[in-house]
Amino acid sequence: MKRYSFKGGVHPPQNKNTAGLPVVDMPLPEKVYIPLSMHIGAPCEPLVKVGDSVFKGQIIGDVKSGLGAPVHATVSGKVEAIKVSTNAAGQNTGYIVIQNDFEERLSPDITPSDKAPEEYTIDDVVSAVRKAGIAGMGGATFPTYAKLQSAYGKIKYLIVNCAECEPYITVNHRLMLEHPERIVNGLMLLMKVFGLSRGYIAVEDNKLDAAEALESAIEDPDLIDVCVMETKYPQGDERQIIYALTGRELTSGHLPFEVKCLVLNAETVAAIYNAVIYGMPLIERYVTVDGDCVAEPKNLNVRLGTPISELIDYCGGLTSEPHKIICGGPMMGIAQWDINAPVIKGTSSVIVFSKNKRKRFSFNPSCIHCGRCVGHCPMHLMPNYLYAFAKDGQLDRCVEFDIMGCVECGSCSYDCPADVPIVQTIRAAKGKINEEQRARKAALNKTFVVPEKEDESKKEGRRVEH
């Protein structure tokens, strides 16, 4: 069997400890903490107030204009508070706190569709997906409705990303094994509205049982190809999947539809199907809980807004003092400073590490010019130069060497024998470049402000006075 792959990448230990553990429904929490920003784009504005009674699945926050996605009550109950707190990225974010009444009263706005699958249009799907608040569940959290809109009429390849290349995470694997029909049906629905005769599902070769489950769920094998990928990190990055399957290279600053491709995460596709067919908004997701500190690692089905501390407690608590708590994978996930941070739309895992798992640390690391980072970079950049320029504050040189093309996968830092914090330094430099670009744009807009047209009545008044 052919194994699809890409150039570069690394092979970290897989540690798929929970691959054989079925998904368990997490008990409902006493309270949920719903962030008003769980997506790329503008944060939502609250549509409820303190003291309001809410239904499960009710829209409680939405974006008035621009890119964004609504948020929903994930339990029924009463709004206890609306507050602002700091998230893991250091940004102030609004939260709606709901006291659970455990009655599971479903919003009357949620109704199954009465259309046959072949009757759906792209407008139907986009509207349902936006109303459901679906954002990329692989971690990127880009509003899915906007992704579908931008790709309509421009794609030839529709690819479901089931690679799940990050160590430890197994939620996509379990979804493929336990509910392959959700992925297949979601893909078939999207193929029909996009007018495509063929779809593709990308699965790494460490999940051959999942590939078999998907193939068994496909009624017509001529319509969907299950493509087996070489197990390698970051195989799950959409740029690498596109190159591996189509040979088309997605360069910096370009979007997948520009090379006639659309890539969607497995859970996202399943959520799209639930939203379009059953009217269900995104109020829960699968989460892997693992790490050497966790007593009983599990795969859980969790309501959004549940504190991660409750997930850890449900998995038997901690066996040793934690050094780091990560939401997402160990390669690209975000370290949490608050153990009570809530599960959001992009939380695929909660991983708790002790000091035994921490990376070696040097106070003054120095590049030894071995070139490993260059060989591993899946974007064909020169991380050694980018690090040197970024460390020295030469941002113009960073831009010249295409620093914005870095996907921050961490392959360079992972295999650096000198323990140089390459990706962290690059990420900081990208932040400074973005700040400078925003400042220049604001200054430009201020310089070229068009003066308001003077009121004609005022002109007349002045003429009279003179």
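These numbers come from a predicted model, not from an experiment. Definition used throughout: the rigid core is the maximal C-alpha set that superposes within 1.5 Å between two forms. Residue numbers count along the first chain shown, from 1. First, how it differs from the form predicted in complex with its partner chain.
Superposition of the core reveals a Cα shift of 2 Å or more for R440 between the two forms.
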The other form holds:
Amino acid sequence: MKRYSFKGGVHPPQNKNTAGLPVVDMPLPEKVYIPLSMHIGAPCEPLVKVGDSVFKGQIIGDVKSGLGAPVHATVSGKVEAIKVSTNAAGQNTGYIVIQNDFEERLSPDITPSDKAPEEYTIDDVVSAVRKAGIAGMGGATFPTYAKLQSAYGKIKYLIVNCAECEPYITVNHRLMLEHPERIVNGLMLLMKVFGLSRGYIAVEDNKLDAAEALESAIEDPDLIDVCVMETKYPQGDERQIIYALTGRELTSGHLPFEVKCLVLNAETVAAIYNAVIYGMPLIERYVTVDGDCVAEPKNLNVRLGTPISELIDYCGGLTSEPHKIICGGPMMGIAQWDINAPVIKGTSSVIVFSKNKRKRFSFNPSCIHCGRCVGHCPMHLMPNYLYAFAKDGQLDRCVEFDIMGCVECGSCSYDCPADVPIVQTIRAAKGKINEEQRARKAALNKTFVVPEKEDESKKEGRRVEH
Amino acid sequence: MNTKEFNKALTVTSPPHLKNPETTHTLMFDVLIALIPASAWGVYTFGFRALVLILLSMAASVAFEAAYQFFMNIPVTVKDGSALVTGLLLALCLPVSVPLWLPVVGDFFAIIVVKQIFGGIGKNIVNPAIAARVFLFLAWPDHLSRFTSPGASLPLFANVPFPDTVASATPLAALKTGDMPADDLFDIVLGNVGGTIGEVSSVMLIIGGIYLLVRKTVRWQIPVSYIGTVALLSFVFPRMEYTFNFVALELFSGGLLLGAIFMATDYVTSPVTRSGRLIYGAGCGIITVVIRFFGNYPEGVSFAIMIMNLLVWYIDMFTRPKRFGGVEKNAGK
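Taking the form predicted alone as the starting point, write out the structure of the form predicted in complex with its partner chain.
Following is the full complex, with the preceding chain placed first.
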């Protein structure tokens, strides 16, 4: 069988320890902490007050204008507090704390759609997806309705991303094995709405059983193509999937529809189906809990807003002192500083590493010019030189060497024998460059009053807004 | 559980949180392991004195590195093994008859002048062992061009340059004067000829090279393009009529294999791109052949590698990979 792949990438140990463990429903938490921002875009404004009684699935926060996705109460109960606190990325976000009454009262707004499957239009889907608050569940958390809307009428390839190239995470694998019909139905629905005669599901070849499960769930094999890809990190990156399947190269800073593609995560597709057909908002997701100091690694079905400490407790607690708690995969996930941080829409896994999994950092890393990062970079950059320029503060040379093309996958740092923090330094330099550009723009606007030109991306953004 | 206490134990870093266990240290020790067969053959052929020279050179380069870093008050990095590799490589490209102080002077030049003054590991612009060999060769040419016959076991301490030992013409020196070497091709490949300690046995060097290729410590591009270029040029422009034999002699005698497998492939002083490595290897091959054919010296490997070392930045820039992407290109499809 043909294996689709891309140039570059690395092979970290997969550690898919939980692949054989069925997803179990986690007991409902006492309290949920719903962040008002768990997506890319503007944070939500709270729509409830302290003391209000809320239904499960009720919208409790929404963005007034601009890109964003509403947030829902994930349990029924009483709003205990609305507070501002620091999230994992170090930004201040609002949280709505709901005390669970364990009655599971479903919001009366949630009604199954009465339309026949053929009758859905893009507007139905977009409004249902927006209302359900769906954001990219692979970890990027880009509001899905905006993605669908901007891609409508422009795409030829609709791809469901089941690659799951990050080590440890097995939630997509379990979803494919246990509920392949959710992915297939979701894809069929979207294909109808987009007027496509063919859809693609991309699976890495370490999950051949899942590919088989999908194939047996597909009624008409002419409609959906299950594409088996080489197991390699970062195969699940949108750009690499598009390249592997279609041979089209998408530069960073551009959107997939510009190469006539739309890539959606497996869980996102399942959530879209639930939202459109049953009107069900995104209030729960699958989470892999794993790592060398978790007593019993598990795959859990968790309500959003559940503190990760409860997930760890449910998995038997910790066997040794933790060193790092990572939400998301170990290659791109965010290290948490608070064990009570809640599960959000993009949390595909909670990984706890003990001290013996500690990444060695030398205090005096010295690049030995081995060129591995250059060979591994999926964006075909020269990370070693980017690091050298960034460390030296030569930001203009960084730009000249396409630093903004970096997707921060971390393949360079992973395989660096000299322990050079390549991607970390590049990330910091990118932040500085963005800041400088903003400052320059602001200064320019102060000096001259120039009517701002509308470029393509802005127009796109506005269309998305209404 | 006490959350506050618990959170204190957590470390927050920027991803990735995983790391390939390979380090500079393991890569350098791979090179040392790969050099064991050639070194062992050198000791077997040239006797106890060869072993003393090797160990002395390795010890001296580690000592110089440690001393420099200690007195400069910077972290001592001898544990990474790069100084050991430099010391070993330098000893392997010296004849066994050199005085014992010579490798120590060479190590001083390699470690202090070429490596540490430029900023330590990763910052040097030419390979320290090669630069030190060139330095010694220019400073004490007679010491470095007197080769003893294999099997002639030299005393450890005696009046250098050992007037009573048999001097041996290396195969390359014979080629330079326009003669076919007296040695059998089989002896040359096996290493039963005169030469420096480490370069004589092609078989042992190739074994080491295969080890490095299997471990992926060294990628194939540089050795293959270097040796391939030398083979091609020798085949197309033979210096004498026995074409096949001549090509084999050019490949298996002198320092070509030692240089192509172990010295030209030094990470620090070779290009980072695949195509760049091919160009770099080919450049080394062309310069080596030009020096061997037209130059005054019988051997040109160290000069060739040193010259190409200086061009690495330009080769990297010339072969800079094309950035992933190009929406314009595909937009119409």
